[in-house]
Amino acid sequence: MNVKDLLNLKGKIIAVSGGAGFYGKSIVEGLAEAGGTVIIASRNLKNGQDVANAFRLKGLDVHSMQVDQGDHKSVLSLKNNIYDTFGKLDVFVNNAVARPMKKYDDPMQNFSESMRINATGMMDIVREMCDLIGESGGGSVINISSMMGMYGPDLSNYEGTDMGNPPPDYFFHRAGIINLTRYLARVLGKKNVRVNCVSPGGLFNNQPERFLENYCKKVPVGRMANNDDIKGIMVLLASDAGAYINGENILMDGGMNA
């Protein structure tokens, strides 16, 4: 087959969960250029309307559908909707990710709350989608975790700024969400569902100027991800290019830890 046809998203179904965040939008607008029907699930339906809206305006197939990922009544809705209106699920980008904590020393009930949504709100959204596209034949899971998942912090990144230290939560579910990839691609593989994740590192959205400078002499090309960066990794592991490719965590970092 054709390089071109093997990448070609026409006539799959996806759905993007966090599709309206700030990695989301590139995600759900990657994969939509590409040919794919996509569909924004997000906790905020307007905010998911307004960017399928954009994204219309450019003749992207793209839809928004409520879903908070804390809520199991919520997830069989958002399945459910999927089913009714497609007729069948080909691809899951499992993205929404919240931040109850902000620093180290803070409430454990905000820990909690990032287990409710983040570990077990996220294997539930994971499970019911997965359910989903093994009966409309199987297709592809892509788990966005991060290079935070993979390695401590660099704590010397936020040297002369106000930032302060990444909460430890974030950390904690992103590197589960790593290993996690790999037994649903095991357990999954006789329903053809293939599962796959991909950890970015740092997108640039107008850091400090401090915080760039650390950051940025630390990686090989000499930036952080921009919006065009993770298209292609999502495309390929959305598409028939990457049919042979399961169980893998793709570390998208510009060799920051090369």
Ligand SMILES: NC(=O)c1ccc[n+]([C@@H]2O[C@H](COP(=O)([O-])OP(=O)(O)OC[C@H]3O[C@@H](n4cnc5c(N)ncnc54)[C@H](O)[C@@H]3O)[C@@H](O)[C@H]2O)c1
Second form
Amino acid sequence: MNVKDLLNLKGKIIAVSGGAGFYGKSIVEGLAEAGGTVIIASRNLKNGQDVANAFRLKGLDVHSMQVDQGDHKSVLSLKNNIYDTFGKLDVFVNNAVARPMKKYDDPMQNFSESMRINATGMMDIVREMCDLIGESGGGSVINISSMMGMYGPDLSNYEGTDMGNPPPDYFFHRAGIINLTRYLARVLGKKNVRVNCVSPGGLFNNQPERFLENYCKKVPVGRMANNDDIKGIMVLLASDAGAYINGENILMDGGMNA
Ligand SMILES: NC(=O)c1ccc[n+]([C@@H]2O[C@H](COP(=O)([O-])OP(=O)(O)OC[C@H]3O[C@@H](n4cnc5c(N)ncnc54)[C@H](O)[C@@H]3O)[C@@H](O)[C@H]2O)c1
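Same protein, different form: I have the form predicted alone, so give me the form predicted together with the ligand.
Following is the full complex, with the preceding chain placed first.
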């Protein structure tokens, strides 16, 4: 088959959790630009609708549905809503993250709340979406982790800023999702569900000047990720061009950890 046809996502129904967030918007845009029908699964429905409307004005087939991945009923209602509206699911991008913990010595309740959403809730939504993809004949799941799920924090990035050290829960659950990827790839193979993970570096978001200086001098390409950087890898993993990529974690950090 021609590689352009292999990469074409026309006819594929794709759900992106946290699709109205920073990386989420770029992921949604890239998958829709490649021809996919994309559902922003967002905790705040109004936010999701606003983002979906803006993409529709650009001619992209983007929809919005509500979900709180910390609430099992809400996860089931998303699953039913996708099935009732589109009759199937081909691709799930497991992208949502909650950030209740801000620093190393925050109260343990904040760590527990993080696990409720980012571990238990994340497992709940990915399992339900995998079931729906399996019932639809198979497809692709793409977990979004972070380079912070692969390496310890580089504290020198924060020198001279008032950003403080990054919180520990993030390093814990981002690492967990990487090995969960390998587990799911093996267990769901017989249902024809491929599972991969993308671990991006930091996305440019007008961070403080000193942070940008500290960070960018360590990146061989000399910059933070921009809004286009994640699109290509998402399209590859979602599409039939990625049909033999399974159980992988792909670091996308501009070479920072090379
Ligand atoms: N921003 C970065 O620089 C960066 C770097 C590396 C990796 N990542 C990864 O990218 C992914 C997205 O992060 P982001 O930076 O875009 O964050 P973000 O905060 O902009 O977006 C996260 C989204 O998840 C949603 N969410 C939170 N709790 C939820 C819940 N209970 N149910 C449903 N949705 C919920 C939020 O509403 C938000 O829309 C994460 O997996 C993160 O680890 C981000």
